[in-house]
Amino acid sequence: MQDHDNLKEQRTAEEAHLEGAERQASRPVLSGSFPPQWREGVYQAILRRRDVRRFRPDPVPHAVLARVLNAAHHAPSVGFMQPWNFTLIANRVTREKVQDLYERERIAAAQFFDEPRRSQYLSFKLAGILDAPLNLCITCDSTKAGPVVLGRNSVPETDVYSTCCAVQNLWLAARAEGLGVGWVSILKLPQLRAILGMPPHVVPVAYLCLGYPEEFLEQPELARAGWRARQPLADIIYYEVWGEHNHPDWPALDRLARVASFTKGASMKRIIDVTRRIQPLDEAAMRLARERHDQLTKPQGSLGRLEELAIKVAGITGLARPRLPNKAVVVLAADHGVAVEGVSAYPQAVTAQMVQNFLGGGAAINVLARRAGARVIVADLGVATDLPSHPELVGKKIRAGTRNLAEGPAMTMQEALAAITAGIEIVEVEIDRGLDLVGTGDMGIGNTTASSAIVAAITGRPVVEVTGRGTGIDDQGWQHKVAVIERALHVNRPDPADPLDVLVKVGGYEIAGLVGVILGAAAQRIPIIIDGFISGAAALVATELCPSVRDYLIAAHNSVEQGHRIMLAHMDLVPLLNLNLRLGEGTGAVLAMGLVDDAVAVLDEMTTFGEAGVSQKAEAQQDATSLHT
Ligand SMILES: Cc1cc2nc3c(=O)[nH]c(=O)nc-3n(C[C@H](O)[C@H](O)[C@H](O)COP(=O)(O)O)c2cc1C
């Protein structure tokens, strides 16, 4: 009875929730697509539902079982034959039976695999008969509609597959719910039928494990013990026929797929949002701004990049004659708990030392910030010793440094999206006291490790192609680094199609800051100067969660970190200035900020031949250089 009044209150409640949901909508919900708080439910579902082999003794409520239940009954089938059935077990001696079963069958599959496979799959815990309060089996009954179904004849297994989908179908929804399954089929099926008297014909396809779980992992836990990865969408996605990755009449759709996938966590509607609103370069202002070059004192082109450079702002701005006199340069700190396999030349403590000099206004930031007119924007996002307070130190902390990631993922996923989200507070905040250019920092002792890891992880190069000397090892010290970024890609296998795994699994605080601070600029139309190594590790992320934002980056210099030039090449970027810096703090992109106000400045200043009644090439017959000679 009370079970009873619970679903009717929820069914009132799930009334209440549609009709909201269609006024929400201003169309009905049964055709079109869904609000966007539903869409997100479903992709929500879809990807943090786990197979969960370790629960919580707590009783599932009838409710819940039953309306997972009507979901998985809500599933297509072949013909509508519906060949499913719900047998629900939770008698203790049934279960252990079936765990008996599990077992052996558990014990006989190890021979399959070869050590040192065997001992790992031996280690792996792959069901939860006993633990789980219940056990479902989704049987498929292939007579239930008769000898012929209507679409079963050219392939009998449909209603296999049929029944298939109602298990998923009670999977995600039981995800909604906060609901784990494990599906077990290490089980011999006669076996089993015997166990649960089901006659011979009945094929039961599922035998699944429900209850509360400890907790749901972010990644299959097959994934994590570095089994087996998640292919990249890329490589699963053919165009027209069979093995054909690339074809003209399409696009790639696996990139188009990962702002989609970039779905986890309490700050991804934000992010989301912000890349929504970021857009491609005003063409019309672009026109103008070249018609305008081209009118200007001087031979066509010869200001060479200087030119491209103000056509490109001018697209970025959305002005035909931009001007920017609100400069900052953002300089994100954060400290890296694989500074412990002493991959850099300083001690970690360097890192808090240094964020002090910047706000001392001593540093080499501080003096050439200076000269550009550019403020210095300093946060926290993860340095290890809790910094004295100071007026000006932003303090966006995720945590005192990230783990060592020679050993496991350096951040949560929450903490990256928390870290991406800090960075486009940071530079909203900078946005509303007046910004028009800005160019990004990095203070964090063990961050050319990181970055060499993300380089290699998304570029795919070899490990000793992107890897440089930081702040000046040895010989000795960069195999080591080497090394020990090369345990890094071994132990966390990120993917390289998943920027935010990428970001994740080696990446660091401050890094994942700046993604957010470039994300955050791009939405709202301010050039972005991309400083050195760590910067463009940042860039390479941002770039690849969101290819757009790739027209609103400007490469300052190049580095001497040798990833460098391949991280550029790889966001097909060309960088203004080659001083042979490798300091980072934002150094390169305050040095860079000059050559971009020369630009725009001479977009706006410079008189066009009319105005300076000058005589054109064509007019005066002239070659280009004649002017000038
Ligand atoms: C048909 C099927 C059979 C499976 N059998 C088992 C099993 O016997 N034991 C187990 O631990 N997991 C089993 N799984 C779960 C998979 O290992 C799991 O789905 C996969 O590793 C991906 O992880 P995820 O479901 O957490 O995303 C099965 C999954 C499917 C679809």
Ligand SMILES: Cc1cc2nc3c(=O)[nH]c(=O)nc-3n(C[C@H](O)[C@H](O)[C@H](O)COP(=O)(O)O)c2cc1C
The other form holds:
Amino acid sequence: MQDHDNLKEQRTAEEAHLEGAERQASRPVLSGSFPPQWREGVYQAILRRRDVRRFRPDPVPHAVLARVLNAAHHAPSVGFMQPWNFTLIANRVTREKVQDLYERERIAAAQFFDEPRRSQYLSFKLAGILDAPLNLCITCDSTKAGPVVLGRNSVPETDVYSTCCAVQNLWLAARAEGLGVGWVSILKLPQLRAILGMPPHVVPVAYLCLGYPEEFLEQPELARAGWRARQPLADIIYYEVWGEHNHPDWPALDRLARVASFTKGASMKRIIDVTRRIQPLDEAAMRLARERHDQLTKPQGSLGRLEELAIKVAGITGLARPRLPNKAVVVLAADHGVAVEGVSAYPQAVTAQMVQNFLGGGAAINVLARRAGARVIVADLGVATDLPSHPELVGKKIRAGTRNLAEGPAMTMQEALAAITAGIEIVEVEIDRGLDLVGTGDMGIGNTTASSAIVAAITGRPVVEVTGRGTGIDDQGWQHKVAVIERALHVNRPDPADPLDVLVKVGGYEIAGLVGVILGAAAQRIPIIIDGFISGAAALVATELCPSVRDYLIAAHNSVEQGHRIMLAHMDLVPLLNLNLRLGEGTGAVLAMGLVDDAVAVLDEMTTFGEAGVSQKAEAQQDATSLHT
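If the one shown is the form predicted together with this ligand, what is the structure of the form predicted alone?
Here you get just the chain by itself.
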């Protein structure tokens, strides 16, 4: 009961914070707080700051440079000591000396890495000393404020710490001005002091390259190269004492950080309400299911993943012996503006034609769903043409297809929220009809292009690694498709820390709708079988929005689309099947329904050793021993 009460208190605290985030956009600005536009600017500078290595030769205007230096000079410092100085270096000869020092140290540092990491390290461009029009050395002089500084006696290093604040101020101000900054740390300080004529007590804290960049990367360069990823916020927050990641008096602040950035207005309220109803798996039901499995007439663990699957379903449903008689696959259809770029082997008209085929019961999803005992729900989220009315067609059209993501955002924020809400509404209607297990499906020419862009944006993996051949394009078509996605990411610059921003800029209406289906089903403890690549892209967005939803997902299969494996690994999901499928429609999801059904049937219908009068392993050994005495 204590654990339950603690969880309840934690959820209550978290809900209060969520409600506060939701109200933030509409409440009056408090005294001392910035207007919304100012706040947004501060956070955008922080989140979009990058360590720049490649610069254009354009000079930095003196007025811009003065503003940036003034921002650095307004950094906080302990005891208001202001220990920093800024040394500007434009002279080519001086910079060549620094470049030579850097090259020597770069080669020496390579010896600390083993292959293949050493070769990767040497391949990186880690400095723009000669490329940038200006270098800047920010130093710390601990003598500037005298021998005694208020607040420095206990921690003498606070002079260096204060100087680091000046570095950060300069970096953020530079980003706001469109300037790039690159920190060159592979330098020996005594030699650098000698080159710049600095006295020995002065500490060069940061040697920076400053100028207009060739581009601001969407991901930090080392993250994009797979050298090191940004740690999850949840892993680095401790509550009250070191190492404590969970505390009954604290909400999950990592989740609140995400939700706060998603609060775009009143239309977000429904989605927030749904996400906060998504509970952790029921540990008590899982324990009972596991104990029962261990007593069934078989060696423990001998049914492998079927046992794991049944226990997971028990945790999702809260039932120790779940059964799933009512099944449905939700197939959402929408067109994509990027189809005009020629990224598919089929014309856009196929989307509407296939919707008609679904409604007529003649598509692969219809055949497989009939065999699985699942009803097929077909919804129009954004088909480009007007479809004839049909009693089985759910009309939720947001717009007649998305915009061309290669030229700008695929949709508006309000359209994305409307599509997610539509998905929630669709699955809630099915739950009211009776639903125990739901699969996700899709239809939309061009949707593998949008899905590849989503995966690349969120995971930081190169486009060539996450882009497949979709409906069967040839080598030339694939190369063109990769180029289109790279252009879309360059034009839109989706923020990987904000999954809604990714969805808006490079997503699709059916993908957004499936995000809603996933969230809505998880909120009511319905297991969700994720189909292939497009459904996986929706699941990726959903899990970034609400990490706890991952526990409700069952990956149906491993698609031929190469990005599918990457997205599944990112979500830590292991697929049930590997059949070289690439059709979509939800076909893989309904094929996997049989396995899920089998898993829970074994748990519920098999007899235990006690019920069947069969000796268990230990008992059999004991009986055999008795026979020989």
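Rigid core: the largest C-alpha set superposing within 1.5 Å between the two forms. Residue numbers count along the first chain shown, from 1. Source: prediction; values computed, not measured.
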Inset, instruction - Please say whether, between these two forms, the C-alpha of residue 68 moves by 2 Å or more once the core is aligned. - result: yes
Legend entry - Cα displacement of residue 370 between these two forms reaching 2 Å, rigid core superposed: no
Legend entry - Rigid core superposition, residue 180 Cα moves 2 angstroms or more between these two forms: yes
